[in-house]
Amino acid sequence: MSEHAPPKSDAADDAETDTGVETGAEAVVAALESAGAETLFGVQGGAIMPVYDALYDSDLQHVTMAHEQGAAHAADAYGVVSGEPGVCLATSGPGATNLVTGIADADMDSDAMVALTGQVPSHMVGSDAFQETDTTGVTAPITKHNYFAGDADTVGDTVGEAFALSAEGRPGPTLVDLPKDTTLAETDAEPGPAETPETYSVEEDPDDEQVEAAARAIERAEKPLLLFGGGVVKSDACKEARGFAMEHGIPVATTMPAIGSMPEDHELCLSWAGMHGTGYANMAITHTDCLIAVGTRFDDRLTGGVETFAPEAEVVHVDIDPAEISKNVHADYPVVGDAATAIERLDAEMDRSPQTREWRSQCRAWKDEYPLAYATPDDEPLKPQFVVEAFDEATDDDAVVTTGVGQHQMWAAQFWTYRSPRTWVSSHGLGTMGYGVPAAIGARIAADDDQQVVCFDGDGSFLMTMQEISVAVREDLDITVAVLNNRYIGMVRQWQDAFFDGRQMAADYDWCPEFDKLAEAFGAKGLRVDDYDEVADAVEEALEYDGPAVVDFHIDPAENVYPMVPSGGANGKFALSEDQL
């Protein structure tokens, strides 16, 4: 039932057991119960009120979110902590554009979402109706498939689909727009099983050819690398890729998708790499002589000039999507499949492990060379890394992290140590500003109750969503979010200080609202930090808060992210100070 109903009245109460479908927009309930969905997160209208009205007497739960695109990233990040399809819920016209930023955000992170809108009737399609626009045609480049969906006997089936599309092969969102004669014309038509399209299929085992020929590659290589990326996690092959790291001794690097797909305090991980990754992982790529990637689709924040990445290496690449195989790295031996399927076939195949104590000591000693590290002058303002650590060293292993995009992201995926899976949530391809408030509220309703949710956000990011404050209050969510305020957007005025001769235009936010004041005017928790002896009583005070707690951090306005990979460089020139950009 959609959250704040009023008492239902016995008639209600006899309709409940009438399980039959009489309308689209029952169909429609019908077949996200049947999918196994459990919750909604949406905003209210008119061309979707039909099926808010089935709602009523449906036990899938809803959240009422302050804005449409909060909606689509709770239901995202609901998405990533659970492992199954977050669906999110708008109108037509304003309220399906506003979903637009949350769809496009899961389709470059390949997360699997459902997002239903409202369209005018549709008779009226094409006639610039109120509240119409073209929900399919916005969104066609940026879901896996959407539909309009005319027919009130096929709706239900067609929800149904667009659910188990989302999550099949690669994940990503699926949209159905559902004009308001459809939902409310009469129909009995029950949905089906929730399934895919006859003429998708999905090749899950890869070619024994493939799998033979980078084997062998893996066995001569003296310097293998694994790469893990967001594939590895969406396809729950952690299990297979560490056991098969370890097994082999094989060095492991990540993706920023996949941090947490191997412990990041494991002897064998390298950590992320990438443009702000480590260093050591960075080196591993360059001098590599065989990288198996895994999951990945070899972004550019990844990868920096393709034509310096990974030089010294034949690359096996693993994919669920053939599109993806040799798109951006060439790859010399492709192996299209279903992650752990594949990994468990090349451990199969390999007659014998890799040697690779030498490269391991090399690595190893990269480490040392290069660590994550930051100064604390008592001359000079908070440091946002000490807060990162502040609030690991107080939670437990599994405390789910979200975040906005900017320099604050950076931070807390340098200075955390992730240890499990769908841990690290945030906005990767599309780099989402205000991505973090609402997808801790999915985070939190997706993640088991003794799991602590902690949100780290910029002053520029917060500013985005901070209104999704007031939808954890009114459902009382446990949640803290660690603004890590430097009254910049940071990551922008690092840029201009490094590439524009420091011209600092429209970077500087000093004009924005104390935000442990505005915390409390939500019905939060609010707290201001300033110095390093504050910080720890803070964190303790805000963890222990049964409720919404935002903590205001004052930070160095100075401070940049390093190691730093200029954008198209190469990654083993990374910079660690901007004298090296």
Contents of the next structure:
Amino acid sequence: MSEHAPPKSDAADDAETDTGVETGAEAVVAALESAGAETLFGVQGGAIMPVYDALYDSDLQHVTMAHEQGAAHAADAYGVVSGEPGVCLATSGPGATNLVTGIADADMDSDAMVALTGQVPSHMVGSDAFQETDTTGVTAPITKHNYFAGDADTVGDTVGEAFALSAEGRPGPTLVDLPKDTTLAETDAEPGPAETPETYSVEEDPDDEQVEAAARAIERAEKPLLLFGGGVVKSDACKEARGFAMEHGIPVATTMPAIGSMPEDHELCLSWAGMHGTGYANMAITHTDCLIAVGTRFDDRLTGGVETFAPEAEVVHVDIDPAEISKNVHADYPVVGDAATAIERLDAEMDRSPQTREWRSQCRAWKDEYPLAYATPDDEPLKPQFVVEAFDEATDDDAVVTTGVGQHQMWAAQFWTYRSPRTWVSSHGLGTMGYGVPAAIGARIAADDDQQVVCFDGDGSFLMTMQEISVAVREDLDITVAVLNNRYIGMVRQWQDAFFDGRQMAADYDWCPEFDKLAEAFGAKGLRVDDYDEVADAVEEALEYDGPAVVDFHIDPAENVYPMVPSGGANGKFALSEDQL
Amino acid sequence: MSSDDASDEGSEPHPEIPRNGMPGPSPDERPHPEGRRNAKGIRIDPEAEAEPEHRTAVVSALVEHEPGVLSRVSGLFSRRQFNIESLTVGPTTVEGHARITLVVEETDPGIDQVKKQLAKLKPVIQVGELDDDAVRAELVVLKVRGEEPDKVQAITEMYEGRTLDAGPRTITVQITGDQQKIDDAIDAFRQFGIIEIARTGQTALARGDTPTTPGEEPGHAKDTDEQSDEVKTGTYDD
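Requested next: the structure of the form predicted together with its partner chain (the form predicted alone having been shown above).
What follows is the whole complex; the chain from before opens it.
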């Protein structure tokens, strides 16, 4: 093991830069530096200690999180906001397994992320040693690829490859398991440039025939609809995608991960579709005759039952991952390639725009028919939607929103007007409660200094990872957490009311602590709001506070999320209230 | 937005918004299109029940021969609920490469997914589906009761098999061939009382000059020719 590093001084720094890589751990750190990593999120531990020791002399920023799950979510959110892979670290065994939720979350949402885990020394692997877990085995199904790094001479290149692979093509999490003997071993092998492996080939430029066929289908459509998926954001194709929609006058619906890809206040934007998406987006999907889906995997929360999804539409499906083509919804016109490239090619191939005047006016009519709305009589408890709108009005257009998972997540998605990509950070595919607070930390570090970061959380969701508030306090991170507290695990309660005869088993959360006081205990600012007339002041005070602030909004416990497409139902048959379910 | 309306109306609920609900026509009052898609997401005639049929496909995957590759492939199959009939694996003529031969029973879209999901795995180099005329073979080793050695020998010869072990109580034979032949042979041996059986599952190569996976080149090592000298066995005529 390296000697205990002396206190940092200029002399020591100079010495370090001259000597280069001496151990496997130093190769790991050198690889991260050369791949362009800037910030790591992690928790110390026995088997990862050599890597941390190497970090002692590195310029990489390390943020110690309260729990490894927080590290994974923070790295994930850092990646979403910055567009570069986030990096998280954990030790072997429990450290690695605590990362699993965050890795699975990144995998489901195709977020670029690199996880580095310590491992027991190679000669002890398989012996059920202290803090040993088969990490590559556990994470194989939830990573794009993972590596067991058994050689100090190649570990740097492996880490570089993991970094490059996570961002290449369709992004996803990669993991490198680092046995302690590898990181301790002497090596002078400087890692080369981060490169993706030869066997991983991505077709970025779509096939001519595919583009031509798709363009013809769009031209002849009378009711075309663009559906932007998360891939539009991840491939930085928003400019091209928006341009295409506006040039050809085609209405746009998005998926939840693509929130912000199209400005939601634009007349062509129908906001997001799916289970709790807008009525007008779901009506448009139901009636379109040509669905141009870009970078989406047609998740069941979007499609409902596929047999009733876009029943009349020819489907053009643009995706960089060929395996997504016709996986859930049959693509009549597949276009395999990078979203921005494919859209530009489609645009160039189109001889004319489809005639959409009538269709656009139909979409406008649906907007009028099914506005997102809620009732706010004075004598009722505070409505959560009002809180979301209050924050939206009080913040800048480029403020970043992170959320946990549950009813609050849906209200945050519905009642905030998103205008820019990478301002919506949420857990979609995996639906991880507790995502919000650690994500706010990762987002805060990745965001520009003048960008505000607001986390909407639920009482149940907040309770799962609120220990990370301590990290925000320590790091003096200016984030605002708005807990929409209904004393229920609200989405479950909503389903129990609708589908389980109101038998609210284990949904009651009236045992929750007082979050404002907890926030104060952590050293953050804590506020509590019970009524409408307290909202504006609390929002202002929380946003103005320079550091983490938690506002515990005690909202109407009976409020539910609508519209709602029942699970497996038809998008056009969304319920507007409980009696329609 | 609606908060302003509400304050004007005092404690009266919003007239157009039902309690815990929203405006707009209810589900049954909305126009619904006629088209429909089947469970695989394929658009079909609403009158027809077009469910794709299952078929058997032999898929060959050329992979990097590295630790864990088989568990990744088998894990992929179990996680995605593909119906796998058999899986065989072994090294190829190229150092560091192995071939995995999979027999799957799926619908056409399912088989397509199998191939695409396999191709996504980092250690997978190429994936190809074999034609019906591919050369396929399976090995079975089976142990039968040894009371009638002559008859057992006759059946073994009939199926061009080989006796691996013969004792007073048991006889063990091996048979190779396509799946039908193996099935028939097992049926034929049943009369003696089969004690134990071990089947390998099918392995296969494309017939003639066609490479088994697209673009596959025989006998060339990935990096240098030196490495491949020992294993270089031939080339296709281009």
